[in-house]
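What follows is one chain in C-alpha cells, specifically the form predicted on its own.
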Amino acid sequence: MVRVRFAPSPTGFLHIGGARTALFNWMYAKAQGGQFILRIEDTDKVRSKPEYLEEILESMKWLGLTWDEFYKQSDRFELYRQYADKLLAEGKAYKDGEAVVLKVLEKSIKIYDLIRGEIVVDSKEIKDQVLMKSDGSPTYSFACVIDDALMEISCVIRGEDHISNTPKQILIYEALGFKLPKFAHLPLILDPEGGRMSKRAGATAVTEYRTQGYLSQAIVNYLMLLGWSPGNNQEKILMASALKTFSIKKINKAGAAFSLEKLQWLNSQYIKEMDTAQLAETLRPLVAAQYPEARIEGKELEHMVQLYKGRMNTLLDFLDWTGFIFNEQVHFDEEVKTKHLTQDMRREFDLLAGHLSAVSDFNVKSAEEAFRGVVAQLGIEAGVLVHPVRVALTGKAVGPGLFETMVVLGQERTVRRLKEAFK
C-alpha cells in the first residue's frame, strides 16, 4: 500500500512551502488509494511550542488535508534509544562522550529520485553521523529513518532542501537493515524574481492568508499549480479532477515562482462562483467582528453579497466595500471627495432627496425613476449627478449600480446622507 507522510516541526507556524509539501503528499496518497500520515517532529524540546502545533493542525484541517494516522516523535524517544543501542552492540556506531555516532563506511550512494532521476553521492563527502545527542534526544535524520521505516512509508516526498539529508539517511537505513523507501524532492517555491521566498513575497503562514480573506479552496488550487500542472493550460481545477491526473513524476524540477496576483485572481474566481447564501454565511462572522453594532436581518447580508461578490478578490474586500453600510458616518477618500464634492450641489441633492423620500415602495426601479425625474427637471446629463451622489453615499467613486446601492443602504439613510453631504 502507498503510505506517505508529512512531518512538520512545531517550532513555527505552517507556511506556504510546508503546506504545498503536505498537499502533494496528500494528493499522492489519495490518487493511489493510499494513506496519509501526519507526524509531528517535536524532538527539539526548547523550540517546540504547543501553540505552533495547534496552529499546524488547525491549518491542515482548514485546507482539507485530513490524515489517517497521527504520531509525535516526543512519544517515541525510548524507541530511538533502543535502535541506537542496537547499532552500538553491532559495532556500527560508537560513543563520543554521551553522543552516539554512526560510523560512515566508504561507498557510492545511489538515490533514485522520482522527480530528478538518479543522484550519486560518494560517502567520502559525509562525516560520521551523530544519531543521539548528549541530552538523550535523537538527531533529525536518525528519528526520521526509524519512523519512516516502522511506519512503512513507501515514498518520502519533501522539499529539495532535504536532498543533502537523503544520502546520510540511506546510510542509516542500511546500518539498521531497513528497506529503503522511494524518494521525491519537490522544487522550492521562489519569489517572483526567482529568489528565495521572503515574507514580503508571500512566505507567510497559512493562518495569515486565512485572516487576509482567502478561501481554503483557492489556496489549495494555487499550491497545486506551484510545480505541477493539470494540463491544457487549466488553472482553476477542483480536487476531484486533479486527483484523476496527478502524478508525482510530472512535478517540475525547476523552482516555482509565487505570485500573489495569481493567488488573488484564483480567489476571486472561487468567490464569484460560490453560492451567494454560502458566501454570506462565510462572511457573517467577519462582519460581526468588524462591525459588532451592526444588526443584519433576514436576507439583507445576501443582498449585499450579491451586489459585491463580483468585485471581491478576498473576503476582506467585502468589509471595505460595505463599510458605508455598517458605519454611521461615511469615510471619504480625500482625493475622491476633492474631485467629486468640491462643487456645491446642495440644490440638486436636496431635490433628489425630496424625490426619493416621496417614494412609497423603495426599490431599484422606483429609485431610478426618482433619479431620472430629477435629472429631467434640472435639464442635466445623468452623469453630472451620478458620481457626486455615489461619493456622498459610499465615500467611493466606483462601485456597483447606484440604485442597487441606494436600496442596500436603505431609503432613510440614503435621503439623510444626501441632505448632509454639503454641511
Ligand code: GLU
Contents of the next structure:
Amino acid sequence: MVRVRFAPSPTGFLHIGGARTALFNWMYAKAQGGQFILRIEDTDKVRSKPEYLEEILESMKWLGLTWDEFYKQSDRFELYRQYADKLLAEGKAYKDGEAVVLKVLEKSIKIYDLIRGEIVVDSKEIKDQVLMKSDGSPTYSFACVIDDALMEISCVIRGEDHISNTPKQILIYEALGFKLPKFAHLPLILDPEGGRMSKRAGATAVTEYRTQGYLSQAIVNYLMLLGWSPGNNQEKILMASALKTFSIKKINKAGAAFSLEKLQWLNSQYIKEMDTAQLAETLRPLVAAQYPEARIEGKELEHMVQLYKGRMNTLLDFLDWTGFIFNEQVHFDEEVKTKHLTQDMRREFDLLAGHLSAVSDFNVKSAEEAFRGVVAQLGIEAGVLVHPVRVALTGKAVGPGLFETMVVLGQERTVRRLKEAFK
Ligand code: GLU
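Instead of the form predicted on its own shown above, give the structure for the form predicted together with the named molecule, please.
Full assembly next; the chain just shown is listed first.
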C-alpha cells in the first residue's frame, strides 16, 4: 500500500518549497492509488502557532491538496514517552539529566534514495541522539520515526535539507525494530542566481501568491515543474495528464531554479483559458473589496473580463486596469499625462464629445464611426487623437481597443471625461 505524508511544522507560513514537497507527495500517492497523510509536527510548543496551522491548512485546501488522514504530534506525546521508556528498558538509550539519549553504535548506514541512489554514511560522524527533551517533548527525529513507522509510511518524500537527518533517523528505526520506508529527497528550490530561494526571487509564502492574484492551478502547475518535467518541453500540464506520467525517479538531482517570469506566464495562460463567467465570479469579490462604491450590473463585469482576460498576468492586473471604470475620477499616471495630454486639444475633444453624444445606439462600431468622422472633419491622422483620448478616459497609455474601452465606460461617462479633460 502506497502511503506518504507531508509533515509541516506550524512555525511559519506554508513556504513555496513546502508546498512543492506536499504536491510531490500528493502526486506520488494519487498516481498509484495510494494515501496522502497530513501530519502536523507541532512538538515545539513555543514556536508552533495556531495561526500558522490555520494558514497551512487554508493553503493546502486552496491548492487542492486534500488529505486522507490528519494527525497532530501534540496529541501523541504519551506514545513517544512509551517508546522512549522501551529503549531505556532495553538499554539502547540512557538518561542525561531529564533527557533520553540514544546510544549510537559504530556501523555504516546505507540509505537508498529514489532520486539520488545509494548514500552510505559512517555512524562515527553521528553523535548520540537526544530522543526526549528535558521538558518531556520528543525531538523532531524521534517523533518523526515513530509516526512514519506507525502510520505505515511507505516512502518518505521531503526536501534535501533533511538529508542529514535521514541516517540519524535510520538508527532510531533500527533501535525500535521498525521496518525502513523508502526515501526520496527533493532538490532545493534556488533563486535565479543559484542561491537558496528567498524573497528576492519572488514571494516565499503560498498565501502571498494568492493575494497577488495567482490562480491555484497555475501555482500547482508551476510547482510541478520545479524538479520534474513531463517531457517534450511541455510546460502547461493539467493534473490528470501529469499523474499519468509522474514518477519520483524522474525528479532531477540538481536544484530547481525559481522563475517568477515563468510562473507569471503560466498564470496568464490559465487566466486566458478560464471560462469568462467563472473568471468574472472569481474577480467579483476582489472588485468589491477594492472598489466598494462600484455598482456592477448584470453582465457588465463579464463584458469587462472578456475585454481584459487575454492580457492579464495576474488577477490584480484586472483591478489595476479597470480602476477607471469603477472610480468616478480618473487617476492619471503622471508620466503618461505629461506625455500625451499637454497639448491643448479642447477643440478636438469637444468635437468628438459632440459626435459621440449624438450616437443613438452606442456600441463599438458606432463609436468608431463617430471617431472616424471627427478625424476626417479635422483632417488629422487618427493616431494624433487616439492616445490623448485613451489617456483622458482611462488615465493610462495602454489598454484594450479604444472603442471597446468607450463602450465599457458607457456613453455618458465617455462624453463627460472628454469635456472635462482640459478643465
Ligand atoms: N517538520 C519537518 C519540517 O517541517 C518535516 C520533515 C520531514 O518531512 O521529515 O521540515
